[in-house]
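Single chain ahead, written as structure tokens, the form predicted alone.
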Amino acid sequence: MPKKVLIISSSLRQGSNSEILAREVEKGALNAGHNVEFLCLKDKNIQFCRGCLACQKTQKCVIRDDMNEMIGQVKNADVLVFATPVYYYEMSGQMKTFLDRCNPLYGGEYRFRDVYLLTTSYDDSPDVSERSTSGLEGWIVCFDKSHLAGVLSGGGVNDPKEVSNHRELLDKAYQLGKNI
């Protein structure tokens, strides 16, 4: 049965290796049958939380900026994916203040149930974004429907594009897609 698959990208740069990724899991999940929204933070105006709460009454955020449609798609959304950079070891804050501002769906009702998480780095170490994926499940605790389904994380890539030569990793993502 096709799944409803929101892809967020987190990346401002151009070549953004962890858009790359990202669009290897939407052309995945594309092949598999499901329905895929992509949406890149880049272009979106996306202020901070002001924590007013107001949200928790009327499940809409006072602010008016592109967050309100945003906050629908992902309210609508069976699965979830999360695509960032991994700045300090930690999430981007792009991601961090998209996060923080879908407080709205919190105590309402919401359809994603899998929530993923790619990550892309320079440092390769293999617990590079151990801190990312902490402050993802953070989020998705709140969610008590929801679930982290898993993680990918590219480290070695640096400059813009330079995942591209990873094809492994490429190939890690577009299968992550299809088995969604």
Ligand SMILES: Cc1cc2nc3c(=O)[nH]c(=O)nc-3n(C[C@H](O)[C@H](O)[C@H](O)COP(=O)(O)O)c2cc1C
Given for the second form:
Amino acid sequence: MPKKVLIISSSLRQGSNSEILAREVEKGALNAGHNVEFLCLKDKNIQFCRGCLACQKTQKCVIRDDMNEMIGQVKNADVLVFATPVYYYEMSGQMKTFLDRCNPLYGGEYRFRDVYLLTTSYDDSPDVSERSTSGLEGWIVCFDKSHLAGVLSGGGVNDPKEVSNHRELLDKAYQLGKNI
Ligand SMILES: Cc1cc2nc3c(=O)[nH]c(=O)nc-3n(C[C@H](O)[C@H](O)[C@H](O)COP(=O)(O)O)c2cc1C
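What would the structure be for the form predicted in complex with this ligand, given that what you showed me was the form predicted alone?
After this comes the whole thing, all chains and molecules, with the earlier chain placed first.
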């Protein structure tokens, strides 16, 4: 059964390692017959959440920017895949802002169930993506029909495109996409 997969790549840099992994996930998911949409936050205008909570009455955000359309894409996806560089042992600020701006969905209907996380980092210790994962889990707890379905931690990559030399990480990302 084909699923609607939404991949959200949050790195803003050219030659992003996490985006390269996200593209491998896309390949795997397409190969498995799923429908895939790929969002690059570097192409988007996204303001910070202002915390007004108007969205809890109107289900709409008062800010008019690129999030308005992307919130709809999040709502209607079956599977979400977030990709982030590790910044100070946390998710990127861009990804956190994206999660905050999805607040119009809080308390309403949404389709997504499986949520995946891809991280890249210089450090390749096993727990390098622990805080990023924990941050995403904080969001998932609030969308309690969804759950964390998997994490791929791409450690040991720092320079742009460096992950392209790590065949094992590319393969893991492809397999993650294929097994969605
Ligand atoms: C502001 C900043 C903070 C970073 N913090 C960490 C860190 O805490 N641990 C780490 O291993 N790498 C850290 N890095 C390195 C990036 O995670 C690494 O270069 C990664 O491959 C970037 O992914 P991207 O190419 O998708 O942006 C940091 C990089 C930046 C720019």
